[in-house]
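One chain is shown next in structure tokens, namely the form predicted alone.
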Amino acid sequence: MVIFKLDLIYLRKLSMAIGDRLGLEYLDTTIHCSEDAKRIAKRRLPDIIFGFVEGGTGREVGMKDNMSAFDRIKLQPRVLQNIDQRIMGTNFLNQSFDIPFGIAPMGMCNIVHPFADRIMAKAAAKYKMPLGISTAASSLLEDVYKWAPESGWFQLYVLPPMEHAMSLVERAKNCGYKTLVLTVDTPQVSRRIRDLRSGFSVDFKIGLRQFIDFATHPVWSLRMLRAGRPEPANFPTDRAKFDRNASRALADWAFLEKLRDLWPNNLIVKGVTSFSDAQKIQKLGIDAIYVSNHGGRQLDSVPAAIDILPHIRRAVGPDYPLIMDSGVRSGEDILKAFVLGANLVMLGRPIMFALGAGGANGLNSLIEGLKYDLSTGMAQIGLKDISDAGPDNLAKTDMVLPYASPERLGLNG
């Protein structure tokens, strides 16, 4: 009997593995959270593609710290609060969003699903949430704007030649983007050991290992064959070929001042983890700062973004707009970021995992789960409006001693 049960378990796992390779749906492929999205994407995407999405730089310490830092933050539950109608909508830089989180700018998203950019744009329009469109997007910035005109933010990498970078700014202005995001934490792209080991590159060549990897993921491979290999669409090869490893150090303080003069709409600087840099950016008249360590993909020794966030909040004052990403995986993580000073939260890897796991259905399922868990977390801590989140919602658990009174310890409640 025991052997028979073990055989059934083995056969079920084997059939699920085969089904995932063939794109068949099983009950356990429903995405309830970012962990589900990651687990399913790992089975459905080729190893080389999954590794590119998941990986960080160096030993990936910074990437892991981003997530573990969220786990160390504890929220204080409150009871008997009037939280029947909770408000998650937020206003940010004169834009109104129905939910307080969005999709971070990410390059080459179509590598996990051939229509990823369009799916994300439709989701952004549906949920009325911000959507970052990367310089290295797989779709033209004009097309993405048509798909989500009220949600799209164009993100700029200053890659040589400078003329091409400035032409992207002009194109974004001409087609109607209200917000430009300048990424400044990538003066030189770091080595990603996973990519080196797997042979991943933008113009990668298929060897025997990659051929076997693709062949054992036929659904992904057939989709890509039908749609064509994704390319950085905003780099015409005849004038400005995309070089992922090119220096991006052209974006310096002088360039930022010039860009502030040229760009008439909202301007955000992304990739800030220094308090003094934040204050200098604020003094230059930049509309918002985007606190991010690039998801641990640039500097392995970087502090966790969520640990930096409250310090930057103190540096720029209570009213200056701040965005945050890096390590966000759940609705409660979004809530913690607001408690520690964020006005808007963006997600990267979980979005890519959801797309790779289930396309549009996968992304919508993830967003619905994040919304529900965020709302539930607000209810648990007695928070009716997300904009009212603050340090008072933190649980002070680090000073608990036997027989000490709550008053002496300064505990909430």
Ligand SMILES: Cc1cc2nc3c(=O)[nH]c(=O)nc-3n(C[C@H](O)[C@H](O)[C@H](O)COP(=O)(O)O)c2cc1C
The other form holds:
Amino acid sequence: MVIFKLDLIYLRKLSMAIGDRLGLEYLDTTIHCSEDAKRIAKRRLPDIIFGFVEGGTGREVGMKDNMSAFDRIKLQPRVLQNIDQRIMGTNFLNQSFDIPFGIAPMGMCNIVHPFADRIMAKAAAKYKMPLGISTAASSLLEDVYKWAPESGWFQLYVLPPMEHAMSLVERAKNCGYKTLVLTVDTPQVSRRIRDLRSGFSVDFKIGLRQFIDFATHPVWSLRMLRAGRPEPANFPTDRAKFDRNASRALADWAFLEKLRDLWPNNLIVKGVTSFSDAQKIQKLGIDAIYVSNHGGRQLDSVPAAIDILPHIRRAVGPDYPLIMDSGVRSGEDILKAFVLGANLVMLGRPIMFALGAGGANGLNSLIEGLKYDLSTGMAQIGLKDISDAGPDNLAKTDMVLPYASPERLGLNG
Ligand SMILES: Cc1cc2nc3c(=O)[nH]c(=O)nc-3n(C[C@H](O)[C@H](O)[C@H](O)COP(=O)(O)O)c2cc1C
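Give me the form predicted together with the named molecule now, not the form predicted alone.
Then the entire complex follows, led off by the chain already shown.
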């Protein structure tokens, strides 16, 4: 009987794996949460692609810590509050968003789905949420702006030659972007062991291992064959070849000051985890700071972004605009980031997984699930307006320890 049952489970798993690879979309495709998106994407995407998206640098300790740090934070439920109407919309740097989370800038997104950039832009416009558009996007920055003019933020990497980086800034200004995000946490791209093992690189060669990987994921492979190989579209091959491993250290303090003078609209610095850097950036008149450790993709020994966030909040004061990402996986994680000082929260890998798992439907399902859980989370902790989230919403879990003193328990007097 037990063996029969095990056989059935095995058969079900096998049929789902085969069905996925053959594109039989009716098999186990519903995305309720980011874990579903990841599970389905893992089956549908070739290992080399899934590994590139999921991977972190080093032993991937930093990447995992980003998530476990969220799990350690507990929210305080409050009862008997009238929270029938809850406000999730927010105003950030004079842009109003219907939901307080968005899509982190990610390069080469079209490797998970040939129309990923367009799908993300359409979703950002539909849900009125922020969308980061990477320097290394697979689509022209002008096209993405047309698809999501109210939501798109252009993200800049200062890759050599400097003239090309400055031409990107000029193009972003000319086509109407209101917000520029300068990423500064990648002065040099780190190694990712998974990519070295799988042979992933921007212009990877197809050897036997990759051939088998692609052949066993025919739906992804046929889609890619039809659409053509995704390329970093903002690098005209005749003038500036995209070299992912080139130093990005041209973005230094002097460059930031220059950029502040050149860029008349909102300027955000992404990848900050030090509170003294944060104060210096604030003093330079930068409009907002984006607290992020790049999802643990650059430095393995980095502190979890959510652990750093409250320190940065304290350093820059209560009113300075802060964004955060790295490790956000659920509606409650988004809520925790607000409680600890964020004014806007972004997600990276879950978005890529949702696209790889189910294209536009996958992404919409993920966003709907996150929205729903954020909203019910707010109800549970008695929060009417996301902008009012704060330290009072944190559970003081150490108070229930048996050795807590009467002072800590607030029992004196
Ligand atoms: C596949 C991938 C590509 C990325 N490309 C960029 C990029 O081009 N520019 C950038 O600033 N950050 C990039 N990031 C980092 C994200 O913007 C974000 O900081 C990170 O993914 C957040 O962590 P999370 O994946 O745990 O949500 C990338 C991340 C991933 C997963």
